[in-house]
Ligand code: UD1
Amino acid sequence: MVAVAILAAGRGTRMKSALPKVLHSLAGRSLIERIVNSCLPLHPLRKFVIIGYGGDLVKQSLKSYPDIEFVEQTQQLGTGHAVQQLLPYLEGFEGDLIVLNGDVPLLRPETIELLLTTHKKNRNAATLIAAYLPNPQGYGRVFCDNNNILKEIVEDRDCTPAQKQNRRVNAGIYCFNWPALAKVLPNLKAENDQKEYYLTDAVNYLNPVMVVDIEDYQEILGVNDRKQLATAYNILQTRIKDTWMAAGVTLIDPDSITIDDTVKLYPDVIIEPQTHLRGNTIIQSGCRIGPGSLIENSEIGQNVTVLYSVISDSKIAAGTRVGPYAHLRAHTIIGENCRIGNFVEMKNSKLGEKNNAAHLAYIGDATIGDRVNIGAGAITANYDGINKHPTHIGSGTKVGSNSVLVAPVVLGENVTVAAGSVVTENVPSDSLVIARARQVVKPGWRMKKKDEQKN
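Structure for the chain I just gave, only that chain, in the form predicted on its own, please.
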């Protein structure tokens, strides 16, 4: 039996934010969500998040994880004090407790699994993760025997000059035999400058304690300020992009591209420079995205091209071309083999197949059939100042340039809207609609000059 406790009670004053530190976003997920996800493969019997500052916000952010138990730490008196709050919750529990930090978002699930496996295999009272840092300043140093049995942890400020040469540091990530830990937690003392109860002190009461060294020290890097958040982002981006390139995705100039790890890409996708993929985005094989595009929470079908465009909360079917400089907003659904061109904006609209809106159009709250051509400058006037209204355009219809379709309005199939028309009434199928003032020409007329007007 395994339980997991995530320490997430601190404010994170160095973030200079009203938002709790663990709720800051990192490549599409909050720090705390990343930690929760990293332990899910273990299938823990119980999952605790220890909250304090901004506890209600943390609860709200994790509402999609209904089996999480929240434990309140009303005073933040150190890591040992935080775990002490679990004593009434785990009374009678005979399994192991993994303790994770809510501000260490780069820890891989495989590392946590290695920690637990090592702990169980050796029947340790406690097992902790250590790593060799290039610059260990500020970290407690870990000293072991040849069998990786812990001898002592010495805090940085207490290290002798010789001890400071040791680059092996404590990551603050533990696996405890809970009955053994529960016995020693009440004995912790706040005999330090910060007057806090440290979980490392509990380790001194337990035996045996084993150390698991990990190769990638970046996994244990914490986030305490905005600079460290940016560092973590760069590390995560490298991981994500390496993974996709190994899976058959071409990234042209990876350094200029950003990809959330919630994004799913298929082989033979090409991502051009200055392109950003965010949220729950799916891009199918054969697509060419960018340069200079942003796609967020959208599904892109096979062989779609997107050039210098923004797509959010939309679905684009196979073979469609988007851009340059198109903007597809929430709830836009584009059928196969369409052309959505220069400076076209769409919102909350559904288009069928083989439609063409090549340039300078606005389509909002519309349902459009197949093989429809939207001329340059055509718009659906969907808003009356109070409410939004729908427009329906049947298959085979041609909407002339600079036409305005004043919703609510229905155009049947194979309708032709003359250029410059303002359509305010429904139009039956197989019709030509001309809704504009008749042109008037006055021969021999010209504008008078100023001196002629005076005379």
The other form holds:
Amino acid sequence: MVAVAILAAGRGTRMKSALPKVLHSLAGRSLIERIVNSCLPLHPLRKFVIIGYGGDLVKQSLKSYPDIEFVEQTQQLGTGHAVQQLLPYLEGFEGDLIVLNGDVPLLRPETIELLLTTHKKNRNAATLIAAYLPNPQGYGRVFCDNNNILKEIVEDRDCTPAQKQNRRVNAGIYCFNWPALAKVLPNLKAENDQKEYYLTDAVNYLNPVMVVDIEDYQEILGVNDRKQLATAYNILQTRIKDTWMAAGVTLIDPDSITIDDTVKLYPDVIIEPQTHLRGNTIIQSGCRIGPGSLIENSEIGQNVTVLYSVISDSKIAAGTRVGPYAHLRAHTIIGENCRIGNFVEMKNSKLGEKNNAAHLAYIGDATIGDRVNIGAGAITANYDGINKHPTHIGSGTKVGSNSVLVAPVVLGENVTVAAGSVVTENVPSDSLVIARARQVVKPGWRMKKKDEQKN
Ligand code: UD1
Ligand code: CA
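The structure above corresponds to the form predicted on its own; please give the structure of the form predicted together with this ligand next.
Let's see the whole complex now, leading with the same chain.
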């Protein structure tokens, strides 16, 4: 029987942020979401999240996890005080409690698994994860005997200069025999530099406590300030990119690319430099993305190319070419084998297949059939200053350069719009529409010279 508690009530003063620390985001997921995910494979009987500062926001951010129990720690008096809040919830519980700091986002599920199996095998009162850090500053130091049995944990600010030399640190990841912990929790005292109730003191009271050292110290990095947030981000990026390269994705100049770990890529995708893939983005095989592109929450079909473009909340079907310098905004759906070219902006529009909008166009709130050509400089005027209106363009229609389609308006199939037209009324299929002043030519006309004007 295992329960998990995640400590997430602290403000995270060192972040200097209005947002609770655990809600800061790392490659598409908040710190708290990451730590919650890392304990799910364990299938714990109960999952507690201790909330306090910004508690409602933290709760809200985890609403897709239905069986989390939120425990309020109204005053944040320390990590030990946080765990004390569980006493009424776990009355009579005979199993083990895994405690995870909410600010350790790179922890692997296998490490929690290792913690639990070691704990059970040795029937310890408590077991904790430690590692040797190159720079242990800020962490509690772990002192053991030769059999990895804990002598004590001393917080960084309570260490003597000699103790500070110890690079073996407490990860803030523990497994407790709950009845044993429940017995010592009420005895905690806030007699330390921070005047807080330390969970590490409860650990010090228990016996025997075993320490499990892990090799990859990066896993246990705590995020307390923006610099550590950046460090964790870089480590995560390396993990994500290594995974995709191993799965058959080419990354050209990986250091210049960023990929959220919510992104899904298929083999034989090529990502060019300075490209950023975010949110729930899916890119099918054969695509070439970048250089210089940003894609967010979008689905990209097979063999699409995207060059120096920004795409968000959109869907692009196979074989379409985007860019350079296209901007496809929310709810743009583009069919197969289209060409969306230079300086074209689209929003909330649905296009069929084999359409061309190759240069300088704005398409908003439009429905477009197949094989439509949008000429250079064509615009759907979808906004009358108060409301947005739709434009429909039938298959085979050619919208001449520099025309304005004033919405709401419907163009049928195979319509030709003469260049420079301002179309304000619907146009039936198979017609030519010219909506501009006729050209006037005056033969022999010449501007009078200045001296002629005087006479
Ligand atoms: C803690 C450990 C330290 C360890 C380090 C690892 C203690 C006393 N120290 O220090 O030994 O090396 O983690 O990262 O435990 N929290 C609450 N309520 C509180 C205080 C904190 O829920 O009243 C939460 C915070 O939101 C945070 C976590 O507990 O997620 C850890 O708190 P933090 O203040 O960051 O502890 P550290 O000083 O890093
Ligand atoms: Ca911390």
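Numbering follows the first chain given and starts at 1. We call the rigid core the largest set of C-alpha positions that still match within 1.5 Å between the two forms. Quick caveat, the model's predicted, so the values are computed rather than measured.
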property	result
Residue 384 C-alpha relocation of at least 2 Å between these two forms, rigid core basis	no
Core fit, then residue 138 C-alpha moves 2 Å or more between these two forms	yes
